[in-house]
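This document opens with one chain alone, in structure tokens, the form predicted on its own.
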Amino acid sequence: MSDLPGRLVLLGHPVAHSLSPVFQNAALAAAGIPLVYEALDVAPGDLKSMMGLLADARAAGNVTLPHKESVYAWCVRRTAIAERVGAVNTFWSEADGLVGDNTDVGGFTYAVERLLGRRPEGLRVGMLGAGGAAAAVCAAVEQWPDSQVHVHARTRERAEQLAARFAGVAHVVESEMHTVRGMDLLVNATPLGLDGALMPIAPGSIPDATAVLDLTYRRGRTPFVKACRARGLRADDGLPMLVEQGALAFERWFGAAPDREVMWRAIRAP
């Protein structure tokens, strides 16, 4: 992008909990870019009018739940990976309108590399959940050599629909136990485990050799991740994915990489 966006925003409902403004504003300050990254809580019924305002303002930004599919439909063009996922989490303005991308896919791959300490290939991945986050996981696994994802969801129909979209790599399994048996990695793509009241799967049932990546996040790690780590498992939450997808989005907006260390320091600050 040759010109700065008129606004830089995060669209979601709710968004007050998001750490994205913390690290994005730190990155903007470090780069000397005179913009403020705003979190906008936009109810679904208000999204249409907001998208019109953002288009007029030549805005760029990120999108979180529940708007990723809706903003996808608003974009006049989308990258190939956004088309594959069917959702947009990053957008910017060009002469003909809004352009959409999905940096969640790259963010997820980074989080897996960080957790496993190697490039992902030859992996058997078990996944709980079949929503939008799960589609990004499947799109990532599709790019990894000799890898497969085994999906279980509360609604079998949703799991089957996801597996049909990613027929080359995704398979439906009968129970949550089949997402950990013989798997290299378990991905929690559900909200369960965030508050500790319910766990997506009992940590004690996860084999020692299976690493765990929880796509939800909170400062200090989620209760599910803490419970897995207490059992001696390699486990992390979605914070590395969040920061990396934000860094990749920054590159789309400004054509240069942000200072990732500045971003991490910002969210580690008390």
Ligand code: NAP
Given for the second form:
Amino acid sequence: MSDLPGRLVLLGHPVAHSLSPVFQNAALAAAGIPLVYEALDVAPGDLKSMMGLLADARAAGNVTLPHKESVYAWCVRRTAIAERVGAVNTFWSEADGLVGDNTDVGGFTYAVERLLGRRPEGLRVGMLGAGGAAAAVCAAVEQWPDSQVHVHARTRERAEQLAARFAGVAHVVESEMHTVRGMDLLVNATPLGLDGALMPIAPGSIPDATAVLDLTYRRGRTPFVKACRARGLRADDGLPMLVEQGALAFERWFGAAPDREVMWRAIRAP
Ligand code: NAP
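Next up, the form predicted together with this ligand, please; the one we just looked at was the form predicted on its own.
Now the complete complex, all chains and molecules, led by this one.
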């Protein structure tokens, strides 16, 4: 760890709600790394100048909404998986500029393994939403043997574009019901269900055999996940994906694994 980044940042807009500084700073302290992980609220119009400052500072970091595609374009190189998703959530500095990766894909696969208790294989996945997180889900499903994802989104054109990009594994379906009927796993890749006002789909309509992974998260589980669990479904929220994408990013920055237990303890602390 001799070549530490000059700064370690999270770029987003907004970022005040993010839990990433909580568990990344706990992991940095536990590893004795003298850096502070800073959440930077960067409006889209300020991103260009910020990327220049970060390159000069030999920075590394994470990227969240709405900057993942823009930072992708700013990187001089990207890993194959970032190229596949078309978005960067993790970056670091090399001699010729910023290099981008996407650890959301690995984070998602980890969350599915944790929920199902086995490696994902031969899975029929239904997905609500067709945005950036949905692209990471499709890239993950593409890596799993013999698996398919059935996508429904309120903007059908977006679902069709996503399915065309991942033509080997992704198909558009007409209604929400087609994302649960006969499916092993339902993924909520919309922001719905986070505040409890609107659910992405009625929990009562999800078959008993369908596990639910809600990509949204909050401390103490989302109302959607609570409602799914209350009716006996296997269900989890986006925290395992969040922590794992952060742990994988830490490995990219420092070449060593963080203490994942320390990260979880920081998240669970009141
Ligand atoms: P995004 O690119 O903005 O895409 C959001 C998707 O949800 C789009 O398909 C959008 O449809 C749809 N949507 C938004 N509001 C809706 C509504 N009221 N009704 C129905 N559909 C709606 O966002 P994203 O980056 O994919 O993120 C989606 C969620 O995943 C967010 O809650 C985010 O926090 C979460 N996430 C979690 C992790 C993690 O590590 N756990 C990682 C990434 C993202 P339109 O195209 O019609 O707007």
